[in-house]
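First, one chain by itself: the form predicted on its own, in structure tokens.
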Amino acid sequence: MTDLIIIGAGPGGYKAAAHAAKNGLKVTIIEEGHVGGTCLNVGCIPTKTYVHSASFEEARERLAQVVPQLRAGVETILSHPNITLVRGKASFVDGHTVRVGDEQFTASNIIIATGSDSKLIPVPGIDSSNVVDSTGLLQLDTLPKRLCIIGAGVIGMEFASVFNRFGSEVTVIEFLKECLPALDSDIAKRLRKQMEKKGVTFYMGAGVKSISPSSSPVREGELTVFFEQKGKELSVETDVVLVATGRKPRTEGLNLEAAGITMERNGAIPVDENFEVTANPLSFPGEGRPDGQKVSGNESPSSGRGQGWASHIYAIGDVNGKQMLAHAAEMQGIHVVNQILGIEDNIRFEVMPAAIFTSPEAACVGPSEDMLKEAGVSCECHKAFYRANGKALAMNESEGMVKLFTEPGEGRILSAHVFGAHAADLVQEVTAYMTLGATLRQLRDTVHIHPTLSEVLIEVN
């Protein structure tokens, strides 16, 4: 019996394993694919490699170098003497036991960190060849002349920006009236307009009806995407369709029922504020517990912290559906290990920054202006523009905007939404202030290096 089993070696899983091992826990971490998870192998890292490459050919070449190098780094982390890496598919036997192939592993605590899969829309033709998700798009060995993207969320917008720069003719079809719904609507619109100037075509408020492969030998491999916008039936011809309509928790094959775990309707594993599973428990009469005792017929195996034999099952990252971000998974894993160790931390999960690595970038932390208004929160909006910033002009990056929302009277900072060069870095600075409950006045009173883009934060009015 070990102290901790972690199912999944993505960002949440391997960070949790490293933190636990460093603090003396014996860890078994199980991974059926490559270590590093979606983020490292087919998500964040490959996408950013494309973002920072000058051409499709260069991106492919760099991808073959960057991913293996980082994967080797994760494997080094998992070579800690307190960590045992098991390769294979995990499934629950009971609340404390997991099977991998013919082997069984038992632990006092279990963390489920299996991540997510692409979510496809249920329309005719979605299974056609040359209809791909983000993983499939990254596996293309030739640049598509035409690319149609269904979905203007983070994945869709990043790939639209990248493939437009590489030279593809890019069309984006989005059901909502604006892209990036979590981003301030003013900033989202500015970003979309900038991409339109660069040649990306957007159809907003449009619903895809079907995808049809061409029946003409002259047009072999070509696809037609049929969609409706404002009551009009429209279509676009393309070589490749990217479906970027979100992701769904990955739980298939885990046999969660054996551990008394019932999923939510969206497929996520329900958890409490400490990411401990809160699903309705099952009973396992006569089954053995880790302490060698029998479970009575009316004993609940996961009835709460420290009660029953299936307590201390946690779910972190995309699989719990709360904040589907790699860095959220990392911090959730660290928090769970702290809970197991009895260590108090001050991680504020409501202060969660996010970035969209388009060109220019966009990033945010905290609610948008629309969200604050809908919640009835009294606030002030403070704006600043890159065109008045010396570093931005020197970099030839004058297109950009910052919106800070605070309590009235330049009080506590509530959120920040930024569009422009290095937006993610600016939002990260604001995140630190928000985590400490700081005010706009305290931000203004902080000395900023000149000339830097970060000065735009203290120029808001």
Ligand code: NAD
The other form holds:
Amino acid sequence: MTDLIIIGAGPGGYKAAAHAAKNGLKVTIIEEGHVGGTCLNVGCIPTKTYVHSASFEEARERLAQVVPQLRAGVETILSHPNITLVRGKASFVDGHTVRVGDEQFTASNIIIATGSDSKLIPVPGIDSSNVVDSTGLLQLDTLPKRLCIIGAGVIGMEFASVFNRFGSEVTVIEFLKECLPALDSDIAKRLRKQMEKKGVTFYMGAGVKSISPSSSPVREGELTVFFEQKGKELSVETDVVLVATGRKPRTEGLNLEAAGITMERNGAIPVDENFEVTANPLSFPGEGRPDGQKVSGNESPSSGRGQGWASHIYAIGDVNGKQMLAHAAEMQGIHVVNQILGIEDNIRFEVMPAAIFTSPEAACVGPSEDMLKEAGVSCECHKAFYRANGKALAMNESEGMVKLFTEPGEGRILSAHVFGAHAADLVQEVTAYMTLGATLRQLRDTVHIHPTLSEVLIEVN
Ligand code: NAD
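Next up, can you give the form predicted together with the named molecule of this protein, since the form predicted on its own came first?
Shown next: the complete complex, the earlier chain at its head.
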């Protein structure tokens, strides 16, 4: 019996393992693929390598160096004497036991950190060759002449930006009327317009109906994407289709039923605010509820909580469907390990920054103006533009804006949405203020180095 089993060695899993091991827990971490998960192998790191390469060919070469180097780094972290790395596919035997091949492992606590897979849309032709998800796109050996992207979310916009820069003819088809739904709609529109200027074609408010491989031998490999926009039937011819219509939690083969876990409708593992799995305690095979009481028919499945029953099973990262971001998974894992160790922390999961690495970048922390309005929150909007900032002009990056939302009277900062060079760094600064509950006045009173882009923050009107 070990202290902690972690299933999945992505950013959520391996960071949790390192934190637990450093604090004296004995950890068994199980991984069926490469360590580092989606983020390191086929997600954030490869995409950012593409963003920072001058050409498709250079990006391919750099990817072949960057990923193995980082993977080796994670393997070093996992070689800690308190950590055992087990290679293979894990499945639950019961609430405390996990099987990998013929071997069984038992622990007092288990963290599920298995991540997510691409969600494909159910349209005819989606299984045609040259229809790929982001992993497939990163495996292409040659630059497609034409690329059609379905979905203008984070993945769609990042790849549209980078493949446009590499020289592909890029078309994006999006169901909603604006891209990046979580971003301030004004900022999202400006970003889309910038990308249109650079040659990306967008069809907004458009639903894909089907994808057909070309039947002509002359146009072998070519695909036609049929879609509807404002009642009109339209089509786009392309060489490769990227499907970027969201991701779904990865739970296949985990045999969650053996641990009494029932998934939510969207396939996510249900968790409470501390990422403990909310499952019916009575359905834990061989366990029952430790206080020996029966759960009445009216009680909710997790109502054993607070009456002496602790689940000891946690789900962190994409698999719980809460915030599909690598840094969210990492912080959730650290919070869970802190709970196991009895350490109190002050991580504020509602203050969750995110960035979209398009060119230029966009980033946000906290709700957009639309969301604040919808929730009936009274607030003030403070704006500033990059074109009035010396460093931005010196960098030839004058296109950009900051929107800060505060409580009335320049009170506490509620959110920040930014578009422009190094938007992620600006949002990171605001994240620190928001985490501490600071006001706009306190931000303005902070000395900012001149000349820097972050001076835009204190220039807001
Ligand atoms: P997403 O949810 O961000 O966007 C999917 C988009 O596809 C939406 O705008 C949706 O309206 C559209 N769509 C869905 N069905 C469609 C259809 N039939 N036709 C046209 N459009 C359709 O999903 P994603 O971009 O695939 O990203 C998946 C997850 O990975 C997200 O949670 C994202 O936050 C995360 N991610 C984050 C980063 C980052 O932080 N930089 C990078 C990559 C991925």
